[in-house]
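Presented as structure tokens, the chain that follows is alone, the form predicted alone.
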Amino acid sequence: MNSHDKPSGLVGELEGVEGLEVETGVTLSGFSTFRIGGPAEFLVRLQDRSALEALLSAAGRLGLPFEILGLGSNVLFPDEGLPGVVARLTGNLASFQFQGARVVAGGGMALAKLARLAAERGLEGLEALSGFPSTVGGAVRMNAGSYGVEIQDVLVETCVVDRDGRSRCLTVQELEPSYRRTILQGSGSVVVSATFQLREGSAEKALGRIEELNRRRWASLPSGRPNVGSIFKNPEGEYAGRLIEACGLKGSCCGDAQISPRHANVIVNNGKAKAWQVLELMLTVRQAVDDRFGAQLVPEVELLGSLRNRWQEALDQASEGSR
């Protein structure tokens, strides 16, 4: 092969990197709980820590944006889908150890499976977190919280690689966690591990606990239809989804987006829905809730690529209107 045979682009830089795979215009929808969005520049799966230092260098001298992708239940892809990269941890980082009472696994693995295996181990303290269909890095990296319990309540470490490819381990307590939130949002760190925190008890208990809150989970949540679970994060001090159920949205669609009739803070896909219309749909809730209780609605799920523009844009336009 001469020079000029060489693969370009990212493929080119990544060519003889051991520990990932490459692929480009896989579709989106197909890794979303919503089934809805666009192909990906580039899909890239990763099993360990050199692989993902080595892309996330060659993704910095390319220029390109970089998305990692959990389990894709809190996100919403855009119907043209994403340029650049979307990242999924798979092999070594979606691993794990168990240490005695304490356990360290991988930014990729599925918090629900930890937690129903630390449970037949006798290990208490994941249970109230087995319902949410999230990576432990994604769980890590927004405080995940269900049924009064937060990742904060048994984390004790994460270590995170940077956008420069610099690893480091921050405590709970350097995270800053406070509702659905740390400093690692927004920042472009991947979790790469975690260690919790647990303690020793009982698997039939814990193992109870789990079947218990997981019949409630489904029993409050629409079934059926793709979805993402809460489409906004609950004000201070109220449930989003009385506000939106007495601005009187509960139903209201938009093409094949719905608020479910069943549970007002989520929006269900009804078989075609378009990214585009779900955003409609979130902006109309935001101005309805905003104009009756003056309460501004911070969306849950995570608004990717010209989605999160086109959000911030109509709030702009909304506050340029108000003035």
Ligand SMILES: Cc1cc2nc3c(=O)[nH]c(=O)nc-3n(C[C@H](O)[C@H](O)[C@H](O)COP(=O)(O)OP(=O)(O)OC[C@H]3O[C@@H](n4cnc5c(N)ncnc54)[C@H](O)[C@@H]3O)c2cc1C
The other form holds:
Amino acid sequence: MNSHDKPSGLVGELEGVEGLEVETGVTLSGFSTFRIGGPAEFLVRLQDRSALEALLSAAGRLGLPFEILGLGSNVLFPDEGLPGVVARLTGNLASFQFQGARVVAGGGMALAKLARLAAERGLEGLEALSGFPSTVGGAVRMNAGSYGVEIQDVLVETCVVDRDGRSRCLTVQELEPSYRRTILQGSGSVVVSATFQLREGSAEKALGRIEELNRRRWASLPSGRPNVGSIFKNPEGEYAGRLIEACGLKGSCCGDAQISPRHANVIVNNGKAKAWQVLELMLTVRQAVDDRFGAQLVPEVELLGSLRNRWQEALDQASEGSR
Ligand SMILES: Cc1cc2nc3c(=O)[nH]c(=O)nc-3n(C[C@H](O)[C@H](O)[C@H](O)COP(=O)(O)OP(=O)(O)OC[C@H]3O[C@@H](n4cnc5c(N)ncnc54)[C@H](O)[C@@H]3O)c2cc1C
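Same protein, different form: I have the form predicted alone, so give me the form predicted in complex with the ligand.
To see the whole picture, the full complex is given below, headed by that same chain.
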């Protein structure tokens, strides 16, 4: 490029915008706890809300797909990677501020770190949500939960930026939270902050509970192998893991993707698993559980890019075949 030429495309559109960093072709496997996935066309690290707004409007003008990424503990990236923008929240968008028993945290803040900081101050409420890798934004979006506590139990409100760059705050009721679900899913809104109401209590008790729950969790989960936790949501009144185990699928493999021999609702990457192999296993599981129990398992993991369509196409084919 001639030194007088202006950069074009996304980089050109964002020239002069402060608080962001753009990289191209970064392999996404390093950004998912599954350790699977090809390159992102653009990986953008954002420091503040105005940078996010500028990025959303640039991506909109250019018609680029946009995905926001937290700690990547509930996503499956396609092997060929993702076109368009993958953005991560850092800086001001991953900060926190305590106000008495309330805390306002950025969408990019690690929930486990927030829980520990709160516990050290003697503030209780987040302990049960501290044992899995998550950002505040990723957890609020899907109403993450653990050991009988859901994030809706401590959430007061969340502020989001919509795909058109509009900012708004929603109360917890307005999110219409239910099991692993809020209205933010499928909306394209980015959670930039969340306010939690905690309880004044004892630091010793809160820190002790974090340690105890973490011990229990690591005793039940497949250790050492990359995974994204539960692969399917539990059907109402049932455990997906029990149904999968009853179909005799525990330990089944497709390449290096395996249904964990320890926990049937977890798929592990035994080394070089590909996204298509994980998808194959998921389809096998779904079909087997449907055939045997008439239950249609729904993925808890977010299938990104082409994987969404491939999943839907496979379901459509299966339902045509059964007619
Ligand atoms: C070992 C292990 C154990 C787990 N245990 C549990 C558990 O007990 N309970 C549970 O609920 N989950 C569990 N999970 C799943 C996962 O940790 C949660 O779903 C978590 O909340 C995902 O957060 P994240 O920041 O990693 O999101 P990501 O995986 O990065 O993203 C998930 C989805 O959220 C969206 N997203 C991310 N950040 C934002 C944001 N700021 N605004 C809007 N959307 C956003 C992404 O676009 C994507 O669609 C577990 C995962 C692992 C690996």
